[in-house]
Structure formats: structure tokens, C-alpha cells
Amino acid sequence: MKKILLIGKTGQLGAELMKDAAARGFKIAGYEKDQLDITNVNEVREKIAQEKPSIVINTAAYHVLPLCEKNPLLAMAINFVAVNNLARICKEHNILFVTYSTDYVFDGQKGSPYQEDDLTSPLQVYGMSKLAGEYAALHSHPGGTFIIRTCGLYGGENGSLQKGGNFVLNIIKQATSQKTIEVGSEQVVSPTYAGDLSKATLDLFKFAAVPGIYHLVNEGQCSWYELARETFALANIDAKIIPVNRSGQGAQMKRPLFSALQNTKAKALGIQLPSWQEGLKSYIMKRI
């Protein structure tokens, strides 16, 4: 029975991995942020030596975009330096290492879904820090690192603690006090339900995938406006949604206009996530 050490057990994705790994027969030891500080290399070494896992899965990240712009050194410390240290320690102990990356490593200029080997070109500190983490982990532990890029992640009872929820929960909450809501229509993404991403991640071991970069997202793509519209339809919410084109401009950084991802490598193994509509329905049904 393989043992997983999971970093970030209470997050949107971590909570799903805790359940799914146990259901699939893995032993799993999960840690929250206050139980394991991934920026403390000695603490990480001690936990790994204590748990003796065969797989380390890291779901921790500094991912609030405006905060990354304000605190680039902290973004690099968590998304790059800590990831590099985790990869190095895993290599020392011959442990498989899984960490998550993002569609924001791309600039959105391709105009169609990005495949795993497409050229990267991040537009903001967040994307730069995640890409640096990718390079570092693959360099430090090339034979045992899985980089999983995903997009538009949502899940959990309360969503992301750092972000104060997630898009789906926040748009539902917004509808309780507003009858007309403006939602961006210019960005095209592959919104991904954490429950589907968790199962697909574990499928990589089931199908004996070779280490490397994988795109794991719910199938298809849509704008945030289309996601909001589908959310309201599934949740039977009567509110007017107005599409707004903000040209990908945030208050402090640029966002890629087309950052949908294509699952190419995992699909070739037989791993395919449901459509984004099915993923959203699964989440809404659990929430309502």
C-alpha cells in the first residue's frame, strides 16, 4: 500500500485528495499550513523522514494575484524555492513528487487550448513564480516529478481560504444581494472542479504515468460570464448577468485572455475529466 504525504489537506483540492486517496486504498498523512511550513526546509525534511511516504503531493501555493504583485519575494519563496526544496528532498529519498501549476504560465495569445509542450510566457508575478517552480522541480528531480497544470479551480465547502471562497460560491453569494451582476466575458478558461482533478491526479499512479508535465482540467472551455450563467441555471438563481469586456486587465496585472488547457498526455493514457458543465453540476449538487 503506497503512502502519500499531502501538503495542504484542508484546501479546495487537498480536502478532495484526502477523501479520494483513502477511498482508493492509499495511506495518507495530510498537513495544514500551520502544521507544516513548506518554506522551512528543515521542517519539511523532518516530516518526510517521519512519515516515509512513497509520494509527496503539494497543493500549497501563494495564488492571490494582487498579493503576488505586492509581495513577489513571498510568491517566489512559496511557489519556487519551497517547491525546489521539496523536489530535492524527494529525490534524495527516491519519492515521487507531485505539485500543481497553472494556466497563467501562458500569455493567452495562442487562441486555442494550450498543450503541455506549448511555449510558456507568463504575464504577471504569479505566473512567473509558478513557472520557476516548474523548472526547478523538473531540474532537481527529473525522474520523479509530476507537474500538473490546471485552470479555474473551484471546490470545497468554503472554497479557497486565501481567496475568500471561489468563483462559483462568490457569484452565488453575490446574487443574494444583487439582482444584476457584471461578469467578465473576455477571458476564456477551462474551469475545473477539485473533485474531478483529485481523481485524475490519483489516476496518474493507477495508469503508471511517467513523470513530467500534465494538463488536467475539465473538458471544454468557456468565459467567466458563461460559467456564471451556467451556475445560476443549475442553482435555479434568478438574477441578471451582464457580460463585461475588461480586456484581461486587472487592477495591478495582466491576465491571459485565452488560457484554456488541453489534456493531451493524460488522455492518451485513458485519463479524461468530465466536461466543465458536468463538473459544475457535480459541485452544485453537493452544495445545494
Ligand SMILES: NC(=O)c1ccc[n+]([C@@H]2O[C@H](COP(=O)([O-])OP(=O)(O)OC[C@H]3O[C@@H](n4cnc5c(N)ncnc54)[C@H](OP(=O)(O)O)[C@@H]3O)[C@@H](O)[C@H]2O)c1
Contents of the next structure:
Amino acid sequence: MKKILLIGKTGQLGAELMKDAAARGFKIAGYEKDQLDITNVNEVREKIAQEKPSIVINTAAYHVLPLCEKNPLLAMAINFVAVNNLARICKEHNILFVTYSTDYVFDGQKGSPYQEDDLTSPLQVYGMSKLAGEYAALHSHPGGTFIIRTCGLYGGENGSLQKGGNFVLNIIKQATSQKTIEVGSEQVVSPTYAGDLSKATLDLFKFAAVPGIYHLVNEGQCSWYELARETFALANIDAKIIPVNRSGQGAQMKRPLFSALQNTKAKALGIQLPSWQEGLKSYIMKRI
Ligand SMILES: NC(=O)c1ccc[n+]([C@@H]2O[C@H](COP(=O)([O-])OP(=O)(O)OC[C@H]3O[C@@H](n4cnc5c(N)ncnc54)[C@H](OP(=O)(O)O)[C@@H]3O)[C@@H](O)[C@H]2O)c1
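Switching conditions: you have the form predicted alone, so give me the form predicted in complex with this ligand.
In what comes next, the whole complex appears, and the chain from above leads the way.
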């Protein structure tokens, strides 16, 4: 039985991985931030030596965009330096290392879904720090690192603590006090349900995928406005949504206008997530 050491077990994705890995017969040792902080390299080294996992999965990140702009050193410490340390320690112990990255490593200029080997060009500190983490991990542990890029992630009972929930939960909450809601229509993404991402992550091991960069997202693409509309339709919410164009600007930082991702590498192995509408339906059925 393979053992996984999971970092960030209380997060949107971490909570799903805890359940799914156990259901698939993995032994799993999950840690929350208070028990294992990835910026503390000695603690990380100790825990890995103690648990002796065959796979380390890191879901931790510093990912509130305006905070990354304000605190670039902290963004780099968590998304780059800590990820590099994890990869180095995994290499020393011959452990597979999985860490997550983002659609925000791209600038959106391509105008069609990004494939795994497309040119990266992040527009803000968050994307730069995540891309630095990608490079570092692949460099430090080339034969054993899986970089999984995902997009517009939502999941869990309360979403992400750091982000104050997630888009789906927050828009549903907003509808309880507002009859008319403005939602950005200019940004196109591949919204992804953490439950589907968790299963696809574990499928990489089932199908003996080779280490490298993977795009794991629910299939298809939509704007945040379309995601809000579908959410309200599925949850039977009667509120008016008004599309607004903010040109990807906000909190003095740029966001890519088109950052949908295309899964080509995992798909070639038979790993494909459901459509974004199906992913959303699964989440809403569970939560409401
Ligand atoms: N959310 C999105 O829209 C999105 C989009 C693309 C990519 N991603 C990537 O997907 C991954 C998972 O995201 P998520 O939405 O599941 O995140 P999340 O819900 O915020 O969960 C992250 C988890 O990591 C923990 N954590 C934070 N800093 C840590 C540290 N220094 N040491 C140890 N644990 C720490 C958090 O603990 P606390 O809750 O106590 O802080 C939380 O349990 C991240 O790499 C993220 O960059 C997310």
C-alpha cells in the first residue's frame, strides 16, 4: 500500500484528497498548516523522515492575488522557496512530489485554451511566484515532480479559508441579500471542482503517468458571468446577474483575460475530468 503525505489537508483540494486517497486504498497522513508549515524547512524534513511516504502532495499556496502584490517576499517564500525545498527533500528520499500550479502562469494573449507546453508569461506576483515554484521543483527533482496546473478551483464546505470561500459559495451567499448582482464577463476560465481534480490527481498514479507538467481542469471554458448563471440555474436561485467588463483589471494588478487550460497529456492516458457544468452540478448537489 502506497503512503501519501498530504500538505494542506483542510483546504478545498486537500479535504477531497484526504477522502479520495483513503477510498482508493492509499495510506494517507494529512497535515494542516498548524501541524506542518512548509516554510519551516526543518519541520518539513523531520515529518518526511518520520512518515516515510512514497508520495508527497502539496496543496499549500499563498494565493490571494492582492496580498501577493503587497507581500511578494511571502508569496515567494511559500510558492517558490518552500516548494523548492519540498522537491529537494523528496529527491533525497526518492519520493514522488506533486504540487499544484495555476492558469495565471499565462498572460491570456493566446486566446485559446493553453496546453501544457505553451509559453508562460505571468502578469502579476502570484503567477510569477507559482512559475518560479514550477521551475524550481522541476529542476530540483526532475525525475519525480508532477506539476499540476489547474484553474478557478472551488470545493469544500466553506471553500478556501485564505480566499474567504470560493466563487460558487460566495455568489450564492450574495444572492441572499441582493436581487441584482454584477459579475465580470471579460475573463474566460476553466472552472474546476476540487472533487474532480482530486480524483484525476490520483488517476495519474493509477495510470503510471510520467512526472512533468499536467493541466487538470474540468472540460470546457466559460466566463465568471456564465459560471454565475449556471450556478443560479442549478441552485434554483432567482436573482438578476448583470455582466460587467472590468478588462481584467482590479486591485492594481492585471489578470489574464483568457486563461482556460487544455488537458492534453493526462487525456492521452485516459484521464479526463467531466465538463465544467457537470463539475458544478456535482458540487452544488453536495452542498445545497
Ligand atoms: N483556488 C483557485 O482558484 C486555484 C486556481 C488555480 C490553482 N490553484 C492552486 O491549487 C492549489 C490548491 O488550492 P486550494 O484552493 O485548495 O487552496 P486552499 O483551499 O486555500 O488550501 C490551501 C491549504 O494549504 C494550507 N496552507 C497555507 N499556507 C501553508 C503553509 N505555509 N504551510 C502549510 N500549509 C499551508 C492552508 O491552510 P489554512 O487554510 O489554515 O491557511 C490550506 O489548508 C494551490 O496550489 C493553488 O495555488 C488554486
